[in-house]
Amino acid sequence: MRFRAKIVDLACLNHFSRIINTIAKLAKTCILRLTVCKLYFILSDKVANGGASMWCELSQGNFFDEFQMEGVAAEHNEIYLELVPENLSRALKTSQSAKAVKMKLTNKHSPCLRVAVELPSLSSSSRIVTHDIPVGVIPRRMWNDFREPSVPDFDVSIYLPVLKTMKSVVERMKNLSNFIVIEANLSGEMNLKIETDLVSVTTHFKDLGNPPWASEDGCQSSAQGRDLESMTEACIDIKKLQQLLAGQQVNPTKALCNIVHKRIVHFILLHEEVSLQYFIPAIS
């Protein structure tokens, strides 16, 4: 089992750092899955237990100048590591003006992901700052616990409004309630609502558009034949939504959410070679 990689391009390095910062805001610990072509960051708090889950996928070729890995076995050419993303985020903070960043899986006393940041220096020799990030190696028998979450047939899929606008609305509502209702329909309308004994507040968004899932693969089966105006809703923990909106540094070119009525809200943020999915279960 071996892994080593190197990023030289500064724009790629800064983009990679922003993604790790986003993940660090969403998960205290997560699984890093390494394959030949892709990296995955996975959080699978069981949705059944009320926890949010996350699936972030990036193509290694869009970030790394060098990338070599050998999995646990020839027929299972993957590596699954458990780590604290905040530690990786901190290690990359020093890399904003780096000449290169190298990553390597080591096992001197215990398994570590070594991050070596090569900084520019005035003399001919480089300065290298090394961070050893403790990791746990996930045994093969547990890999199935970290597969991509399946999405139940959703009732509505809708593009999100500008995330900055949505974030400022949710931050104001968070001061009034612990829960928020997200409702949307197939006419591109979405409302964010809070209701308490003292106050009822609704923010309306119109003309957002609905992704054309149905024409692509029939995914939106439960939306077929539905009244376009009727609202599908889910009440979720407002802190989890605020965490996603405040923490995201992916700066997506496309952002959408799928709602299963009163069961789950599934957010998808897409930016070229990166996709981030975040699942927040509904509160009954």
Second form
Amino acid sequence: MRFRAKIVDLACLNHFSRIINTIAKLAKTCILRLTVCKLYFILSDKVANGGASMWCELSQGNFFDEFQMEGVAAEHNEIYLELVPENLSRALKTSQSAKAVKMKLTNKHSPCLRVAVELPSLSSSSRIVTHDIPVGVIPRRMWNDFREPSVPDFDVSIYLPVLKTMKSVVERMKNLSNFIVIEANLSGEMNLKIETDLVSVTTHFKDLGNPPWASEDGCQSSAQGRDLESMTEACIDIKKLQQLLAGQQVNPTKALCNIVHKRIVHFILLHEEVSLQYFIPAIS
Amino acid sequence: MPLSAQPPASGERYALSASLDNARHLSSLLRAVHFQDHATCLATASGLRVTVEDAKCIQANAFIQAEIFQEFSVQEESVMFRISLSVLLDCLTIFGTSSLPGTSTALRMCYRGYGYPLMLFLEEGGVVTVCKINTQEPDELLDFDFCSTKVVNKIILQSEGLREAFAELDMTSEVLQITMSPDKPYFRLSTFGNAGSAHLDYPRDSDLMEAFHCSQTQTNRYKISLLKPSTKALALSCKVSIRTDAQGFLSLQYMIRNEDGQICFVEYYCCPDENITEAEL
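The structure above corresponds to the form predicted on its own; please give the structure of the form predicted in complex with its partner chain next.
Next comes the full complex, and the chain you just saw is listed first.
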């Protein structure tokens, strides 16, 4: 099992740090899955913690100048590591002006992900800051726990409004209530609602557009023949939604959400070759 | 848009209905009196008064004159209700508190009458928010009976002069002592804290002093914890009028200019802490 990678380009490095920061805001610990082409950050939260899950996928070629990895076995050429993303985020904090960042899987006393940040130096000798981040190697028999969640057979799929507006609305609503109802229809309308003994607040967004999903995945079929105006709704933990909106630094070019009536809300944030999916189960 | 999201037609009977192009004009003033969760609102033809009290010793009033609103109509002589100020502020600032140039939150506010909720319709960039805030039985408000004819001493200061003083107040002191006098030291703020006493004097001919009308020497103490919340209003204001009456009641009147140059007032009344005898001076 071997892993060694290097980022040289500053723009790639900053983009990579932003993604790690986002993940650190969403998950205390997560799984880093490495394959030949891709990196995955995976969170599958226990039901007791609210059961939110995350799936973040990036192509290594868009970030890394060197990327070598050898999995546990030739036929299973992958590595699954458990780590605290906050540690990685902190290690990358010094990298804002770095010349290069090297990452390497080491096993001196215990398995570690070594992050070596090479900083610019005025003299001929280089300055290198090294962080050893403890990781847990996930044995193969447990890999099945971290499979990609299937896109749920949603009732409505809708583009999200400007995230800054949505963040501000959700933040105020969080002061007022612990739960939020998200509802949307197939005419590009979405409402955010809270209701307590003191106050009820509804924010109406319109003209958002509904993404065209290919009919081959069968999702569209369930939507066909349905009333375009009727609302599909799910009530979720407002803190989870607020975390996603406040923590995301992905600056997505596309953001959308899929709602399974009273079951789950599935958020997808896309930025070039990065995709972040976040699942928040509904509270009945 | 669902029916519920449509602002009611102006023809409908509302005890109070008002609209405002920029909800920040209201929210920033309300924030200046937000030191307790609940506020009592009184709407009359002249405008809206929002009152917050604490410990039966301090009262803060924010006045938003009818002219500030684009539309302001009250069907009865006066309309009064109590409301959670924190909730009202969260609703008014639902689209954020930052003032990006060119964007403002438009507000329409309706209240059908006793027992009904206060309805807010807010709109920014095509996004509409509807809020229904439950109202409560209004409180009996304190009557400080502070009228201008009973004022003994009055000073008008530019707020920057008081801002610095309030920012540096020794919070270990239980009281703030205010001396106003036709003779030296004219206007003195004193604190008596763990590290010793501090006195701050403003000369009568200071540039900060806009007006000085003191007819007799008065020294009164006020609980610093009660006065501290008024710093929120002080921060927004351009001028402050400091007045005391014969019993030592204090009135702090803050003149606040909003982004559009309109002028509003926030007033704080505070009871004196105790009567100090001549011997203590």
